[in-house]
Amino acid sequence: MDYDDEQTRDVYAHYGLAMYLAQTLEHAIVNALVILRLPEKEKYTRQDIDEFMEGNFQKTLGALLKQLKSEISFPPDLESVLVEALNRRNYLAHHYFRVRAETFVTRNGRTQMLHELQSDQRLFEKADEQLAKAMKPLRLTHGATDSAYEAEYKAMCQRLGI
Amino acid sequence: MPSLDDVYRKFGVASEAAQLLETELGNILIFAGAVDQNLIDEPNEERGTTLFKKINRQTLGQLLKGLESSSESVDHFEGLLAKALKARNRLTHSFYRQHNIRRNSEDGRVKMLEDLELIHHDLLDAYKAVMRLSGVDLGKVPLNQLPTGHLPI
């Protein structure tokens, strides 16, 4: 395989990774909405929570972010990183390959694309990490500790035989 | 056996096909809008820009609705378009969540690649059908007659 082919394949792979991280962020926002309901956890059954999560998974990242912002106030730096992540995710999902069609056919262009996709990956990771950090005190207060997560994950794997 | 890079790469290729489809639908709607507003005979930069921006903002689902209400007849491949829309939405919103920890095993990644192959196939079928509306039959493009060699870019 020559250099151009390899670079082209790298662009597709970095795009796929960037979108993986964007979908992880969407999931993190749904998790945050569940964490916000922990103070009233006695009101909900496991099925209620599953249905709540499934309903929210149908929403777009923009709608999820709007809902989260209506329920909690963020530090300004987190809000700006989430908004930037939303804008970049939408650009990648709807316009990226069309806007970058000409850039994609040159070596310098592909190098530029690789840099911007890696920068987007860092942005989605940063948004995810900062959101997790902001939600941590609330979840710890209500018993959703790291070790409780770990135990639940192990029990689930055991149930599923994996 | 496929690596995680193979999965990410195929995801990128399938996403590009989804965006090609969105672009082609947008082109058809821009042309239909330009004809409706008589912008071909009487060009008007402001109205043309407004038309472009309006269509550029639309999601694939909105573009498909726009196509149904335009003068272009898509009755004969409505099913293909509906399938492509479903495939595209699943790819962009929930593909990785639905497959989740399959990414960590070779067998799991095989399943993910098979799914991506089907999604890509549905998107390309719809794209080819939409291209035929523009008078281009991709199935008849003679691959052995394409230019060869190298362009110094």
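Everything numeric in this text was worked out from a predicted model, so none of it was measured. Numbering follows the first chain given and starts at 1. In this text, the rigid core denotes the largest set of C-alpha atoms whose superposition between the two forms falls within 1.5 Å. Compared with the form predicted alone:
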Given for the second form:
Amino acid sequence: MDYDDEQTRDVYAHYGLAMYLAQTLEHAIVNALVILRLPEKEKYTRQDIDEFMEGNFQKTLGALLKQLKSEISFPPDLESVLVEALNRRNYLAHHYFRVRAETFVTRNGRTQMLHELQSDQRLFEKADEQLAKAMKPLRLTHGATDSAYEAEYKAMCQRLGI
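Got the form predicted in complex with the partner chain; any chance of the form predicted alone too?
No partners, no molecules, just the chain.
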């Protein structure tokens, strides 16, 4: 494999990682919507929660953000990073390779694309981290502690045999 092939592969890999992190953010928003229902958790069954989550996984990132914003006030810095993440996710999903077609055929262009995609990855991670930080006091108040998350993770790993 020559350098151009490796670099092309790296662009695709970093694009894939950026989109994965965007989907992770989408999942975090759905989780935040579930956390907002914890004060009334006794009226929901596990099936209700699963159906609620599945219904929300069908929504776009923009629709999820709109719903979350209608249910909770964000600190201004969180709202701005979430809007930026939404815009970058939409650009990546709908326009990126078409707009970057000429850039993609040169080494310097691919290098530029790699830097952009790594920046996008950091943006999605930042948005996810800030959302988790904003939601943490509410989830802790209603029993969704870090130790409960850890126990659930260990149980999942055990079920999967890892």
